[in-house]
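What follows is one chain in structure tokens, specifically the form predicted alone.
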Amino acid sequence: MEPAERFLLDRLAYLQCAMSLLGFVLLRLWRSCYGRYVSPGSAFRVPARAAWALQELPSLAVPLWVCTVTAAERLHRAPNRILLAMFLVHYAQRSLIFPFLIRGGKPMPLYTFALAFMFCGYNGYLQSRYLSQYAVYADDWVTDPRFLVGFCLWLIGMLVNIHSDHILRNLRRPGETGYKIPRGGLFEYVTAANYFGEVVEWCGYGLASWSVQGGAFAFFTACILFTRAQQHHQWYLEKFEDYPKFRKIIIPFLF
């Protein structure tokens, strides 16, 4: 059983790096269909917060649903533990923070709602399974460059996505209405910050584990999160005459 289970989740890992592929390639031909580019018609939408809060919820529920049915061998050693804990720490503030911070926000389309409700469960079974159950690390792997690197990382870019959803949602003051164009943090650079941060923290995560699944859930932000940045970015140009025209997409100094 072991074997055919291990198998299994490289080729889960594999299908969630073709998904990338076909979402980058589906969403740069469609635009995403949430927040500003919902159209005010659309019908069977989410409220905002419900939306995020039950969208991201199976990231944090089904790894530890996992972790308590099943035997979780591999958790008693720490490597596992902490790379498990890094994945719930994002999803945690996910799914019980930050949608509770929302100031307004727009409904979202049920199947917008329901493709990452399934992708969540997906991607949290795959992670928390391999780290719990498959991943060997020696007992010194927390002292391999590649784990602290990733690590830092990880901690940059989390830090990095808290702090630039905080801008965003303090754009407008209790009262106005509209859209404005993001100041501060590494909105002095970029267009999207906080997709920026957490590609960054999942690539950090990537690197830390050593891993075809978490190599595969990098890949797979860095597809779908690009290609929304790059549509945030021509919106802002279209939207704001004065936007700075030497801000890149998502990484400072390159895109």
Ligand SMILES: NC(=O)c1ccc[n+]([C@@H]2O[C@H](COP(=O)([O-])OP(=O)(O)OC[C@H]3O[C@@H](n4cnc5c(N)ncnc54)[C@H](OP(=O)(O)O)[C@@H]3O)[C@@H](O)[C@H]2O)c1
Given for the second form:
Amino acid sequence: MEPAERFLLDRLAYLQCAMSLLGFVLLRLWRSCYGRYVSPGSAFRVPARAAWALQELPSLAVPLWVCTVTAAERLHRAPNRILLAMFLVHYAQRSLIFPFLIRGGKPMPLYTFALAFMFCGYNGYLQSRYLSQYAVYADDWVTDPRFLVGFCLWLIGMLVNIHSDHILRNLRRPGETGYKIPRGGLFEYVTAANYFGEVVEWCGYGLASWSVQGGAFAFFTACILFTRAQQHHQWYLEKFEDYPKFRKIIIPFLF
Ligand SMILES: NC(=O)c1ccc[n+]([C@@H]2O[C@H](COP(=O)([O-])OP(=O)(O)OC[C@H]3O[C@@H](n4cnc5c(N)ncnc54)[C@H](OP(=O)(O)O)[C@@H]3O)[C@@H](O)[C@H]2O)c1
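Output the form predicted in complex with the named molecule next; the form predicted alone has already been displayed.
Zooming out: every chain and molecule, the one shown earlier first.
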């Protein structure tokens, strides 16, 4: 049974890479459709706070279930614990804190909500089952440069992501729903500073975990957020005449 599940986890990671490429292509063709792009006439929509809290929850609940109900034989090892904690800290913030801070967020189309919910269950299972049962690290992995650099990138990325989301949130006074030009932090350099933080965060996690599973999630995040960042950038340039032209899309000074 165990070799079969190990094989399955590798296949699920490769499938996630394929889904990333497909998502990248489809989002370039049809564009992302939640937030500012949601069509006001669409019938089935979930309020923003409920949508974010519920759709991201499987990434927290599934790993907690996996760790309590299954053998989780590798969870007593420090590298496995730390890596799983990195994943859980992000999703505790994303599903239990972030939704309740949203100001004037647009309702989420039902199908976007459903896709995000399924992805979070899928990825929650993939990362947590791999780390708790199968990932084998040397005792000194936590002092390996790949782990140390990856951990620092994860931490810096998460702080940039949270700080940038904070800047976006504070563009609106309570009750407002419109859009303004973001200023401060990494928004001085890129349009999508929050996405830049998120991509750096999961690249750091992928590096620290040194696994197909961690790398697949980093790749997925980059593919999805690069396309949405590009869409945001174009939208700002069209909406605001005084939008700073020197700002890059998502990577400071580069792209
Ligand atoms: N790992 C992944 O694959 C993944 C995928 C998607 C998102 N995420 C993360 O989830 C978080 C939210 O993503 P998102 O796509 O909703 O981000 P977003 O489009 O930048 O919007 C974030 C929030 O800020 C508001 N906002 C954005 N720009 C604004 C402006 N110029 N003026 C006023 N308010 C503004 C939005 O309101 P409206 O709702 O009214 O637009 C929304 O409530 C981010 O941290 C992102 O990194 C991760």
